[in-house]
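This document starts with one chain, in the form predicted on its own, laid out as structure tokens.
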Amino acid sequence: MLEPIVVTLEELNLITLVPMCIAIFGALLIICIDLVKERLDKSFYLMITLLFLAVDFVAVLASAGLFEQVGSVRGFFDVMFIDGLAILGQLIIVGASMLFIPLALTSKRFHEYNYPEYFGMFLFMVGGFQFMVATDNLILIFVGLETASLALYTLIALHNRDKSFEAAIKYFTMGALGAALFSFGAMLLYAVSGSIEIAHIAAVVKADEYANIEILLVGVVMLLAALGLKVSLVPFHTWLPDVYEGSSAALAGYMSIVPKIAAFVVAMRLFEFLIHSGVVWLEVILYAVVVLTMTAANLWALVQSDVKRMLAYSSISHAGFVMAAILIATTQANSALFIYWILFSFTNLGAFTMLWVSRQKDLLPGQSSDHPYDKFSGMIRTMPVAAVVMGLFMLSLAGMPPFAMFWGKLYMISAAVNAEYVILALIMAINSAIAAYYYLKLIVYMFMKEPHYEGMQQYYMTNSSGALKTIIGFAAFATVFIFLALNPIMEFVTALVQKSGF
């Protein structure tokens, strides 16, 4: 007779679950409060959400302190895995969420914020993304991915416009395809290794000297396709511009940051052990995907007539730029990935939030979409402060010194050069030059053209609020002056990445 296995609380190491549980508990609390007391003001739920996010952020920082003392930590039957990548991923996820959620204190016309369920779903989504990055167990990655995705579909649909329902359905359809591909890819990796833990899979396939390389190839390609759908890599990007257009501008900016960093961390864990082992076919596939994503997305962005769709294609190009770090697979490149995405978070969320400020309920005569370039014509005369701030974000996205994204691109390109990916570095530099054209195009409209639509100033005045101005101001300040704090950020990120063995 088999003896029962005794598991103690100390062995479970439940502290590894604390940050995610804070977000999940906050979501459940909001739903329960709404059941007991209806029609409470949205500011009450916003404060609860922001409080739990702040506590969550502190808990992640505490995990960073623990990691620096004892190294990587496993917990809860070894499915949780807290290392430097998990900590950095969670800091970006929770930090960007803390920047986004105060935008709920804006004009009443954005009715989705009046639903308590919005804030509950938002915290469920944050918890799901945290689970994704804080494990190397394929099943838990899948559970976290689906938890976050299902909540995100709902947040998109709550915007309650015709394009919002279309966007939610498209995102749901592509998400279902991604879930199927991830499941089949994980099954094939389990077939060749007998494990669902990425570290153990890497050890087994290396010990077997890649005896089942054909099955491994199919499984990895399926997983790459699944993550490509989340990161919006070409050719898996087709859903993204329509989904961004149907979402509120602020949520589109959030979607361009948080889901992608979670997918980048998972991709780093999945693919880099194969790259370090010299599996050439994976390097070739990733090289092609990275170059195609950067270049094609930039070319599509060049021909857009709507600023929101331009920024959507721009975010695809940035995803390809950052995916290059996983191809390069050095400590400097992996550190550059996180530094780039931290800087991108401030700039891109700020840019999309500026679109949020200018959103109107009904299209004006002759207006074909919410945010055509003509809408921003002559903004320097009608709204000079808004024009200057939007110009700062565009210059940063274009990689102009000394703004935030210049340092991110410089660090990423230098990582490629140091790893002897000189041609890739040249392609990255050329794509940065191409991208500068469509970013500067918007600046030309704002500063050098006559106003096209009458009465646009009223929309900026109506949609502005103290919280919104504070978030935009903070993002603009970080975009301009982040270089003053760049060295401490680089040291912190590099130390965590090095200690994680990446």
Second form
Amino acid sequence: MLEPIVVTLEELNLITLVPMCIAIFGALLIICIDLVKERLDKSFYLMITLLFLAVDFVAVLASAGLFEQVGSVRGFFDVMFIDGLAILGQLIIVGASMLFIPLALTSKRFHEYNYPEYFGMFLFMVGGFQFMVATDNLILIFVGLETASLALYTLIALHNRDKSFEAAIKYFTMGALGAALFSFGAMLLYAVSGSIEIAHIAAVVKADEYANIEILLVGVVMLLAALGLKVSLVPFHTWLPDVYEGSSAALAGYMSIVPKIAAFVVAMRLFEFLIHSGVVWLEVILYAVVVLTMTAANLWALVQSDVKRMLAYSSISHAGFVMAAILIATTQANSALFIYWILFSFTNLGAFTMLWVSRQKDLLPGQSSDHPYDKFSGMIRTMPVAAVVMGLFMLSLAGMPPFAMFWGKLYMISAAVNAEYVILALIMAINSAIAAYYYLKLIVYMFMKEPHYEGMQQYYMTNSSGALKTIIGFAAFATVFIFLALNPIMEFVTALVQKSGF
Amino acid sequence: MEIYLYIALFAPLVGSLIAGIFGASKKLLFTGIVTSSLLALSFFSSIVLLVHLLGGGDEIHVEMMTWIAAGELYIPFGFLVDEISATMMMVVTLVSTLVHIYSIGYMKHDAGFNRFFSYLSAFVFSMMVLVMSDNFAGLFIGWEGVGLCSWLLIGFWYKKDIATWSANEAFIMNRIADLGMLIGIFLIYWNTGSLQYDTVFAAAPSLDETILVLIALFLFIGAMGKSAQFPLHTWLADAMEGPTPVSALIHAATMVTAGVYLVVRAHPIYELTPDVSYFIACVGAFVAIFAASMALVNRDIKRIIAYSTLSQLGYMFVAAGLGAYWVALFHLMAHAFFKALLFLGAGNVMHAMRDELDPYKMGGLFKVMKYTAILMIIASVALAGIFPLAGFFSKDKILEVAFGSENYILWGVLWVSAGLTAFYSFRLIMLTFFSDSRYKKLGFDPHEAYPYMLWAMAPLALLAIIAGWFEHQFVEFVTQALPMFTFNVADVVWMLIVVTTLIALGGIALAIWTYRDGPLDPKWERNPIHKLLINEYYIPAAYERCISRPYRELSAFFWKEVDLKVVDYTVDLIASMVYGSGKKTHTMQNGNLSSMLGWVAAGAVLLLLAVIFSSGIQVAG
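Provide the structure of the form predicted in complex with the partner chain, given the form predicted on its own shown above.
Below, the chain from earlier opens the complete complex, with every other chain and molecule after it.
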């Protein structure tokens, strides 16, 4: 006879679930409101979304306080796992979502924002990503990933242009392949260890002294391919430029930050125990992938003629750059990953929002894409402030001091040097130099060329609104002045990472 | 007392920054007033410090902050006010305050009014750093700072090609000399392990003699650049392209004396190297007569005064080279007063004549510009060295030094130069202010300068008259920091004074007689000596032909053959390789979903193959 399962509330430790539940509850609420009263303005839904995200953020901060006191917490049948990585991951996910969702407040009307479901799905997606980082259970990671991804595919498609449908289909197909790879990989790990909890798997394979290393590595390969798809490592990146091009700039910017940090946290949990226990093979493979991703993406970014595609390739390159942290696998490198991503999110928020405000309904004559370099030529004459601000974001992306990304690159490269990855550090530096070319190319267009389209200025800011300008101003401010707040951020991040044992 | 030191040093900087904020806006009177007041404050502080030292107070030595501390190398931002720097500070701040006030009038209609005051105050700050630093590194910063400000101010009217050309010439010439100075400083650091004056001078006697000679020579090369000594002298005359107050302040009274200051400051080194010192004296004497001879025929009032400055700097170097450092400093001070006065007077004339500089086109200006004329005559008499004006005391002292140390040739050269000085000074006065009014035919309508400009000149005139009377107190004061120079000419001193005064008076008389009816007959200009002098001994032409032109051709060769064909080509090749590899491989991105899936599969398969073929390196240890 089966024993009745006795569950106490304390054992469930429901506090670990609170943040995600807030997001999901918000999503449900939006859908219910829509059922009761149709045709409410988008700003109403937006505010509800923001409100729930804010509460969510506070809840994550509260769990950070809890973590400070008692260390890592497990909950809900030990499925949930709140440690420093989970908290940092969630802070970035929710924080970036709060920064990006107000981009819906455009002056032009866009198809997707007329649907309350857009905001509902956005919150579902946030919840999904939160689940993904707040567990070390491979099944829950999978569920979180798929929840978020399915919502995201739909959000892309809602943009309602041919290119968006194409992007959504491509992303969906690639995502399906990724899901298959992930579940296959997870299955192999389970086969080796009899567990689906990463911590447990690590303990078991260590106890067997890596008896089944081949099978383990095949599983790792599958997982690497699946996560490589999500964080866009070469050669799993092919979907990304097309998807960015097809999505609205607001969503593309969002995609360059949030899904990737979630995948990075998972990769950190999965791969670092292997590296720490001396699986040289994985080190070699990661080294190759990191270098290939950084370099190849940079080379492709060089030859782009569209700014948004350039930013897409550049974000692949940044992902490769940051993936180096997982290879290096020291506390400093892991902290550098989070800091880099925080700084990157401010800068990319600015850069993509600048593209978003200049989004026009129809392509200008002679254009084949939304944001060709030509469109920005001579911008300093027609819109000096916008040109300077855009230049600022480009300089930051290129890693010019004292702008935000410079510090990220600095920490990352110094982490590499401290861990005696000198050649890797050198490659990272060279890649930063190559990258400067295509960022500065935009500056050259803006500042040193004659305006290309006479009398077309009105189209450039066509999508701008007070809210968007505020966001750009905020992003610019953060990009320029964040170095003043860098030390406290550093300490906070390092403390969390260190306490989680990474 | 320290607070006065900081005020004296930083008040000009504050003024410069305030004026600099409005650098690009249109003329604002208050930038001139603020900078002038802050300089007056700086002057006041310098006087307080001077009085403190005169009253027997200790020298003031402060270390504001550490500048460089790396291993053994320790260089602080340290400042020192002793008798030498106090004298320099007094001269610098006094002349610059007056020049600032004068400039408010002189630059009245200039669009770059605010910018001008910003530069001018920045110059004063650099000069103060130069004279107040307690180490060679700080001195070098000030040295470069004045060089930079001088460049900015000579090229102030940068829309004129000749102004930018002159600015660059001055900067480049100084750069060449600065290299010498830097080598000197490196040698000092290398051999003594410090750049602080006190440590270096304490260590100097124990150094190898060759090293000392090298240090002394290289430092003097630096001094030659800044003080425009032969063969680096050509820039000073061309520097007259800057606004006239700049010429008065920088290219007469202060910056060009920095070389003399350096030799005086480094006197413990020069005392140990008598040969170098004698060489300095010889160069000085040569420049004294060489520059005076060029001043004889020139037809540009500012250039005449510039050559005169060169010549007087030569006098100072003779004194310093012969070991009479206090005499050099004394002449430096007296010269600053009457030479600044002379330049400001020339500025008035230029204003009156709408920037015309050729004295052949003037004449008879005394009638319309009485005060300016009187002030300039006072300055010229002082320059010629007539009793009881300042120049008499200081210049006569130098001749006595030369005679007393038995360097009769040097004395003879200086004696002749004194006659030439008197002649060219009064040639200028006669051609400008007396004889017939040639300007009328040319349609000029001269007028006297604003009263406050004249009032700003008045203190200088007063000092040009009386500065020499305090010789005794001056000697007592500066010899606390400088060695007393003793020489015995008591038996012939009256003789010397009479002989020198005679040649000066003779020069004046000759000038007055020669130019009583205006310019000489043009046939004089065909005289070969005249040609030689008016062409500045063909030195600028020789520099152009032997140095500038070959250098330009060499540069063109390196540019076209080496830079374009080798360096650029290599860089372009790397760039095009990088770009090309991007171009070739980005076809991977063809937008086709099937091929995308294919790439993922290929990647996964590749990794799987790696697992199979590399089982040997899977786990370390």
